[in-house]
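Encoded as structure tokens, the following chain is the form predicted alone, with no partner shown.
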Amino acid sequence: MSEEFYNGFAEYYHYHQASVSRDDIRFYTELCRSNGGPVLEVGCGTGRTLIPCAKAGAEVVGLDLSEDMLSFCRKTTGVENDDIRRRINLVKADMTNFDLKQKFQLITTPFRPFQHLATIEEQLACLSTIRKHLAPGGTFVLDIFDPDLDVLTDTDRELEFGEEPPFTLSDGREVTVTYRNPSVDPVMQVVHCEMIFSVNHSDGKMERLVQEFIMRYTFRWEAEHLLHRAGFRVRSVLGGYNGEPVGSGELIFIAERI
């Protein structure tokens, strides 16, 4: 994944509906409380889950490749009190190859950053690097979506879909988000995605911004196999953040080191 992936989009990404409406924050904050010790969040982005985890008392290292996302996270963290800010350390690094010289009791990947890795080699490199940073007895949470074959086999890819309710930024810009999947590679299991921001400025100017990215979809047993190859044992698999069974839209793997 390119370092420029989120450049110019961090603010829009932070406030869009699919991000602010996710019900995973309680799940991750409870994991922080139950595991104790330091936490590493891989793909921390703008701090949507990282900051609540710090507020819950965790010492959190947030790792991300995008300087734009990290800058927005620093800005968001800056309004918190000194105790919370001291519990947060942000690191710019590639999730497939980093060395923090520290072990963590809990390592998480909220909201699917792992799926920006396009090849098995990148996926295994990421998992192996995470394993090196996981303390004995610690917990690793891999968060990906459960592939929907109806969506993946839809051939009408010119249409935009999933229009979200508009949101308004502090300077008066009103933003509406839609999506498009121009192509799907069923051999590589890669979806080429577009996140489209329609921006209505306070002076009446209209702007259309397109963020392009890829998501590699991974099926449950494939993910379990990857985790095993990388040296993990899967303790449980959830279909949602409230303990739903697999088949509910998410795939959340709770794993430990072998």
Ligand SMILES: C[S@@+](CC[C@H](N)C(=O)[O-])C[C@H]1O[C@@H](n2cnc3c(N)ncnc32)[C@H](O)[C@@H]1O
The other form holds:
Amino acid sequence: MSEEFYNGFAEYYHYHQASVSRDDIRFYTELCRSNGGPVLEVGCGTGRTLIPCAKAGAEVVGLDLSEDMLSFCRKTTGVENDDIRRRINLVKADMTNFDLKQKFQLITTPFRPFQHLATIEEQLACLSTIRKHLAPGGTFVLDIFDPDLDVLTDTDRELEFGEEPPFTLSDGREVTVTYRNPSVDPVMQVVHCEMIFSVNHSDGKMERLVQEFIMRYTFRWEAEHLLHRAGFRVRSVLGGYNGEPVGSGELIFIAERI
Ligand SMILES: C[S@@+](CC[C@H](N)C(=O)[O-])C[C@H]1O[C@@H](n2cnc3c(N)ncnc32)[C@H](O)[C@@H]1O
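Having seen the form predicted alone, please provide the structure of the form predicted together with the named molecule.
Next comes the full complex, and the chain you just saw is listed first.
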């Protein structure tokens, strides 16, 4: 998997429906308020949750591997006032191996960056690096999807699904998003995914851009074992950002250092 598989897609990613309508902002801003700072957001992307957390008063470090995502985040942060901008620090690094020489009261992983790690070795390297950065008594939030067996066992690999409502960018490009999962490896628990952007330019030119990436799916109890093995105690598990029970689509683990 290319290290920077989000490069070239930041703008599309930031404005597409699944990003814009995701209902996790209040969950993360409340966590910042209740835990205090500083906060580390691992895989911060374009700042979708990072910027609201800084606006809520948190000192936040956003870490991401993609220069394109980080520079979009810098641009978006640029319109905020000095106080908010001062609270945001962006770092380009790999979540499996970084050293920020700082401990955090809260470490989060909004919208599933952890699932881009393909192997258990990478997952453990990431969790152990995160643990080193977590202050005693601090909170770690692991945010992944709850694997849906219907989707994983669907054998129509050509099918494009999940068409989102079109959105228009400031230069007039109209973009429609669909998805395809060309293959699923049930042994490695890895889904090869495509996010397909059909772009209609204002001069009439049509373009089809395909972002390829992988998502490793992890079941609830596997994730609990993994967290325990990496030195975390799971305080609670949620199935959604409004306190839904497990089985509601998401898996959100609230953990602390053992
Ligand atoms: C689905 S996006 C989530 C972005 C943001 N957290 C949000 O909620 O919108 C996943 C992000 O993880 C980043 N990422 C993927 N692999 C990474 C790695 N090994 N280290 C750091 N960031 C990584 C990608 O560049 C991307 O910005």
